[in-house]
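As a starting point, one isolated chain is supplied in structure tokens, in the form predicted alone.
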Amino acid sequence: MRVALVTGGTRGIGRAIALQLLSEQFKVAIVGTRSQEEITDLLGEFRKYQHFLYIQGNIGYKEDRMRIIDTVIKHFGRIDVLVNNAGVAPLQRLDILETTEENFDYVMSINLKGTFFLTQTAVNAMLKSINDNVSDYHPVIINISSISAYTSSPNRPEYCISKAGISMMTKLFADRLATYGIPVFEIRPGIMETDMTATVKEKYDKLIENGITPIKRWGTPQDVANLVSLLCSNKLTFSTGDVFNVDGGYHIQRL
């Protein structure tokens, strides 16, 4: 059985991805910052599947990143799929002329720095599996970014910069790992119905109704999970570094 590691897997998009892969007979490890006692009901849902592991940790910390990868390898023996989904919004939404270093460091340490170095550590584990000739081994890395990678939101500059960084990170790893046959993909969700957007629901309801996206509805975590399923299928054997939009057509330039 293939093994997937999903960061930020206790809610929203990450939760949907983890459940999708579990339903497809993956062994799945999810990472979240909350204790098991805080997410008892959620873990009960996951544990309906036999091959599931929860790891509490914060990818913003080096020690946690090393422990996460070590735990997955010790428990499952390999990592076939890394889904970099963990991400946070700024502590405060502040204008680019007013935001603070605290805001900036908080977002970047998790969304970009943490994701980069977790990927580096996971890739080295993947390369060991390749060198050990692990059977039926076709690793893949999937980065969840956002339309904010190219869409300006001056009241949350840290978030936009972090997602733009994920886009370049995707290209860099895709370039470096192509020789090993490890594809790296980027998914850009659009206006998604998650905890992160709950506070601005009314604003986006109006924007969607007024046609900001050709497909007039909110995106759902399952929309992203379905694409992750495809990217894990080993059917895109001549592709890497690609960007996949899950945004209702938001990226289409229209008059």
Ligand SMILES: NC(=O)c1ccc[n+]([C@@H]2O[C@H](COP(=O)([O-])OP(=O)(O)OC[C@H]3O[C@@H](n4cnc5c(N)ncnc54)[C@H](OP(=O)(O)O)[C@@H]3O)[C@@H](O)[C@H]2O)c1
Given for the second form:
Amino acid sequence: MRVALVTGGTRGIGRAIALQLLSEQFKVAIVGTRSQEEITDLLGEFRKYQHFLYIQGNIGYKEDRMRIIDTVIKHFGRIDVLVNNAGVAPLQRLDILETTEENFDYVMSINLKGTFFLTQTAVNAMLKSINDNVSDYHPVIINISSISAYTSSPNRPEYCISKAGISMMTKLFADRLATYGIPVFEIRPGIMETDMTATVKEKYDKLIENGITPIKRWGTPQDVANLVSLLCSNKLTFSTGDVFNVDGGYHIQRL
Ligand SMILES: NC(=O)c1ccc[n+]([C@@H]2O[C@H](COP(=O)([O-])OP(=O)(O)OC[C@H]3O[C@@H](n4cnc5c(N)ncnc54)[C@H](OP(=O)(O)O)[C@@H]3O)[C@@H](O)[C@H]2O)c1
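Okay, that one was the form predicted alone. Can I see the form predicted together with this ligand too?
Next comes the full complex, this chain leading.
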């Protein structure tokens, strides 16, 4: 069975991705910052799957990143699919002229630095599986960025910068890993209905109603999970470094 590691799978987009892959017979490990006891209810739906593993860890910390990868390898023996989904908004939305180093470091250490070095560690495990000729092994890396990778929101600059960084990170790993047959893809979700956007729901409700997206609705975590399913299907045989928009057409420049 193929093995997927999904960071931030306890809620929102990551949760839908993890459940989708479990339903497709993957063994799945998810990562979240809270203890199992704190999220007993959230994990309930996962428990009906035999090959599920919850790892408590913060991808912003080096020791945790090492432990996360070690735990997946010890438990499942390999990592076929890495979905870099965990991400945070700034502690406070502050204007670019006022934001703090604390805000900046918090977002960057998780969204960009954490994701970068977790990927580096996971890739080394993938290369070992390739060297060991593990059977039916088709590794793939999927990075969840955002429309914020190219859309300016001056009231959360660190978030936008972190997501622009994920876009370049995708290209860099795609370039470097092509020789090993490891494709790397970027998914750019648009306005998605999750806890992350709960505080700005009214604002986005209005924007959607007024036509900010050609497809006039909120995106759902399942919209992203459906694309992840496709990207893990091994059907994209001559592609890497591609960007996939899941944004209701938000990226189309319109007049
Ligand atoms: N919602 C949107 O509109 C939207 C749009 C574009 C892109 N995105 C991106 O999509 C991804 C998922 O967003 P979401 O809306 O599903 O977010 P969410 O509902 O806030 O969930 C975030 C997930 O990440 C985990 N997490 C947070 N910090 C972590 C850390 N330091 N280490 C490990 N796990 C951590 C959380 O787990 P615990 O809480 O259990 O720790 C949770 O499972 C993010 O990268 C986000 O930037 C979201």
